[in-house]
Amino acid sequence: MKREEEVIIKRHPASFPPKILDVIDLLLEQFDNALLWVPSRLLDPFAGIGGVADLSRDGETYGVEIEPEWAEQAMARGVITHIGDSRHLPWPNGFMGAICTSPTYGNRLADKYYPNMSDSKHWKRRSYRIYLGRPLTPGNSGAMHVGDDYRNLHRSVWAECVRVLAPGGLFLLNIKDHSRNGVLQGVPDWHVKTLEGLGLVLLERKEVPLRGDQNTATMRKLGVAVVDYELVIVFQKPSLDASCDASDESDDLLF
């Protein structure tokens, strides 16, 4: 009988912790009446292998994964996942009822070294390219530490989030800091600046206590400033009833 081919799946460095996912099921239940007049559809634009598919909600999700590997992984749990750039999602405006997303820190699990895994000193080295087991495809945050191109690849997915987002829909955003050379980077705070810049009110930052990783651990153990909690953020998409509240209030100073 001939031997069935080994299925090899590629791991995720970064997937979502259940501890975050419980905090994002709670926000989602607090915030519940700005979803009742929009879809029921979730998206999550940096989809990865499928975590958002473990979200206790009902309706259909979404997600956009740019390595075929992971975005085959969060189909086979029942996200319907778009292989491709989020720069460019291919729905129309105001179709998704939320977001919600963990985009990549532009830390260490960015580094492209690649170390010879067969040394055991290795086995816990962790980055989006040791997982996948090549070279990310062009376009891939994961390959971006913090500078000019994190910040202009995320603006650009930002900005097609909000167009696909429903008015009165919410955006739950998952991001933490992280230092280099000791100083903090400011990383969360650039990202609520940017989706504030975009049209969104920000509801709620929630800090969500977690040790990190073994990057964060051997930081830890040099005496680097390392933060031991991730963020939840939500914000809101103003709801169209809203943005005419504001433009007859506009129209009466006027007069």
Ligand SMILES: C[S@@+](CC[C@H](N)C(=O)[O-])C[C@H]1O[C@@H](n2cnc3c(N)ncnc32)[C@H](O)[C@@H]1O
Given for the second form:
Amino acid sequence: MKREEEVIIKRHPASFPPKILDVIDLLLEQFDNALLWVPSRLLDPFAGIGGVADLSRDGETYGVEIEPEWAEQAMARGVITHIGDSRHLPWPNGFMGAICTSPTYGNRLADKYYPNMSDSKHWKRRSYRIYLGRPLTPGNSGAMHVGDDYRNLHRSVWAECVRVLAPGGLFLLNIKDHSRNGVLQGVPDWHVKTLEGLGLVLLERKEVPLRGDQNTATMRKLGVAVVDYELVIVFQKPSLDASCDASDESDDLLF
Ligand SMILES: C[S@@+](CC[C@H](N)C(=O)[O-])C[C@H]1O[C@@H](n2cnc3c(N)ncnc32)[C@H](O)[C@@H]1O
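If the one shown is the form predicted on its own, what is the structure of the form predicted together with the ligand?
Expanding to the full complex; the earlier chain stays at the top.
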């Protein structure tokens, strides 16, 4: 593993912001009784530059990232990172105690357009392609707008995640909707339905407000649907012994 100072820093357009990590920390604390019964290993299957390393929990943190330049930065932050495609996870069933991740959102960050960067008016544009500085590796959902390819990829990754998650383990999903041609795309609802279809149970859905910008205010005035919050959604994989569930209140009966 390279030392932190040896890694070439390549910008990432969608790394976990501190505000989201704070909410994830709170939720992990809130549901920590579930984590007593599972391995202390946490996985981010869309690890980026390893924002999960900044969570305040104890225990080993694993990641998968398809782009080597970003994976190297995650490794330098202490995330045990596999460079590869999360549709195939290299761990046995039930190896992870928790999964915490933010997949790509299928929005404008997936644009393939690569501007002439010597023209300063393009410097503010943000996309996976622009920040990486080269075309994305095939299989990177960062090149996919919402559609069949996006859904198929995530369905496969989520199935692998559920396989490597221990019974009773937690799955925390950070996601956001967006509108296209004024119409909301229903991205979070699709992920929730898919994860529930794979057997996970929804425990909590938290809205985290985003700072509104001028553009958002103008769009709202024009009657365009805007989303000014991110979601952090907590699921649990049912345990083999239902008494270990985070949502189980049977302890109260003892007193
Ligand atoms: C929203 S970003 C996550 C950023 C991360 N939370 C962080 O703190 O840096 C999604 C990441 O998933 C990666 N990715 C997309 N498709 C992937 C795949 N099939 N397998 C592994 N990584 C993938 C992208 O390259 C991108 O870095």
